[in-house]
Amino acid sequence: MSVRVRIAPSPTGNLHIGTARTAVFNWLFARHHGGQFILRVEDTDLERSRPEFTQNITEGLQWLGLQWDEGPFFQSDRMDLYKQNVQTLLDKGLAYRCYVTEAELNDLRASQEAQKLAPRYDNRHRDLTPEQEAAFQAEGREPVIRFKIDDHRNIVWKDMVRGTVSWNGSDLGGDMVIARRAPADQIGQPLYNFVVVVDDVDMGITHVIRGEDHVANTAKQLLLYEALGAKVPEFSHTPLILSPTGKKLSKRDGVTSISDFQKMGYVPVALANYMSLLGWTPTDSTQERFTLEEAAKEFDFERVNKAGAKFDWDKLNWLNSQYLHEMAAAELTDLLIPYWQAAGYEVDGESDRPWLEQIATLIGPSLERLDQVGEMCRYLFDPELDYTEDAIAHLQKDGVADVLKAVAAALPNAALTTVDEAKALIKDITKSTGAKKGLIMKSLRAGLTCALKGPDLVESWLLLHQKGLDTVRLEKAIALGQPQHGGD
């Protein structure tokens, strides 16, 4: 089977997630069957496309993995194809020209809003004489062009997704704008229904993927293509993905397009994994865990849900953690220096490396995504970290400062450099001081990281020893400690 797929995003905004799960889809298909996947930016709506999101759109596909086979091609660039085809309809009687204002419109609506009936145009300029027309232009009107829809068709197609779908001509809105306003022996910038399945033919679009809120344009398309006397590709309505309460993700819930997620610390082969998810099953149901290469062996819409996909934030830091906790600690390292760098950390990339190598090495199997190291590693960088109430509170508790008082006396004489050394300088503090090791470990881990929880303690103590910051914060904490009466 011969495929051609699209993915079709429009630059009036971010890289949506709607938008890059149908991406996800579309390049799967398209690799399973030996396809091409095309990019196409449907930039129409002059006014609010900006350049910015193109650039965001291209970017992200590409972060995900989803390069595509030709493009991107632009349909601003492309008008005179579409005018053609315009004309085309037009001189076939397909189409005409519609010189209703926009009150009269306004004033339609309203009657049909007041009989609580659907909006839709009553198609009252269908059949103008030359006359009527002429009278028209002379009271200065410029027409839209409208394509007619017969309300008693019967619209049906086989939906690789949802099986049959029919639909009435009677539930489209009237005559569907297609131009739009311009002088009489002109045509306007045609529109979306209208440019899209002239796009679909002339790149010989196979199949079309995309979200089941297209259905009913899907239903206006078949007419056009049908009008234009051109083959029909197939057609998949994929679920919508919709936010954990069971509603459609939106803006509303935060985070929705993926620069956002790239942001907050989502490695690409993790999202893209998680995106397959939301609406297909491989077919080891069990399998939650492949790259995009692995699914495309399998894709196919027999497994795609009919049923909206719920977002589910847990899974998808879960898929992120496995991914993160299986890098290396040089591949985590480049990724986390950029969000350590973010936080404020003074971070130098080649003379630190070492230093940095082994914070991601003790860091990495407690991430869940990579925005988390800026508070999860404050107590590596920041000498000027604030001590937590509980470990205050520890800090000054009989016996504590003693503690640490003897750590901070061997420290100038004492070796460092591995864990074992570490621990060899713990055991030698238990014996002069006499004190249980529980207490000792328990005020280093106070004194040494500000607080009384966090990552291993004689790891995070060997790389403060690296820059010096155990004996300041011991110096700090010894100051903090105010002997008072009670067990530990």
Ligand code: GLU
Contents of the next structure:
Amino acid sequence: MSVRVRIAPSPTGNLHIGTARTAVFNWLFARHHGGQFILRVEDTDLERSRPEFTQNITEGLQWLGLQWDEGPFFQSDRMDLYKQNVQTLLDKGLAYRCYVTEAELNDLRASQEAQKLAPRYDNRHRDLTPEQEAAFQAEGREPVIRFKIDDHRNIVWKDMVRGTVSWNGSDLGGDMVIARRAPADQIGQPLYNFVVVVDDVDMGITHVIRGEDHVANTAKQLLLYEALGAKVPEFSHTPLILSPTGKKLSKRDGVTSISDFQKMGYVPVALANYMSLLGWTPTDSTQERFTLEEAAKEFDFERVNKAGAKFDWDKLNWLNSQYLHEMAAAELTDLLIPYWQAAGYEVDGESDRPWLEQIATLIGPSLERLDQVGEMCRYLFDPELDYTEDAIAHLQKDGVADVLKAVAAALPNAALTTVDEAKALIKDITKSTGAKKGLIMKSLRAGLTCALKGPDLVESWLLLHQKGLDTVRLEKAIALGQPQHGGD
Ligand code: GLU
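With the form predicted on its own done, generate the form predicted in complex with the ligand in the same format.
Whole complex next, starting from this chain.
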């Protein structure tokens, strides 16, 4: 089967998770069949389209690994083609100029509302005589161009996800506007449903894969294919992504654009993996981790659900952590440097590199998202870090300051580059102070890291020691541990 599919984002906002998931399904389908994946930017809404959104969309698709084979094509570059096709429909008598004014349309809507009827255009200018047209033009009216929709048509297609779908022509709102108002000797700007069909025909699209919110558009578009004498592609309407509570995912749910997920520290392979599971299940439904290339081998629409797919943060976080946990330290370090810098730490990617890679090795196994490292690593970077209350309470316990003083005294002459050396030092302190190992470890944890919980203590100490931060912390901790003399 020859396959040509497209993703057709409108650059009126950043790349949305819903569009990205539709792109994933298009890409998987194209790759499965050895076909072409085309990028078309639907920028006909001139007021709302912005180049920075186009950039966000193309960068987001690339970041996710959804490289396109052709494009990007911009609809704003293709107006002549659309207008020629509008002219074809006018010539065939399948479209006509309609002079109804906005005020008349408002009156029509109001009277339909009063009669509790669904709003629709009543096709009143479908059969104007040349004289009637001339009279409207003489009044200074500018027409739109409408495509005739037969109310008695039953429109049926076999959707690859939803099975047989059927619509009545009478439910499409009357003859549809395909070009905006313009002087009667011109063709105004062609509109969305029309240009999509012209493009899909011109680009030889074999399968239109898009969100379920386009089902009503498909009914209209099928009539346009017929009117243009074009071959009709297969259609596949993918389920919507729902919020965790089952409502339509909206801006109110917080993060919805791919660049936000990127900032939060999801890695592209995890996010793409998660998105492919939003509505699709592999044959082995227990298999949850795969790359896009792996998913493409078995992707088909038979295993795409009709029901909406609820967004599951826990699952996404789990997948992300799986990829982070097994990432090589060098790669993880590259990804973490911007997050450390964003947290305000002075990080020199070159001279600090070995130290940073050791940090990445230490914390990698407990990371769920990259943006957690700001807080998680504060104790390693920030000399001003405050001690937690429970750490202070511990430091003030009997015997703790003595342990820390012994460590501080031993430090200047201690070799402290390996875990074994650190363990040997701890053993010496146990001997010299007679304190229990548990107390020593907890005291070191509180004194060196400013908290009672955190990543591996000995590894952390070695990292702090490289920067001399252990000496600074021990001094502070000893001072905090001195008995507090009250003021009254
Ligand atoms: N531009 C439309 C959108 O962003 C997609 C249209 C289509 O896929 O046919 O929703």
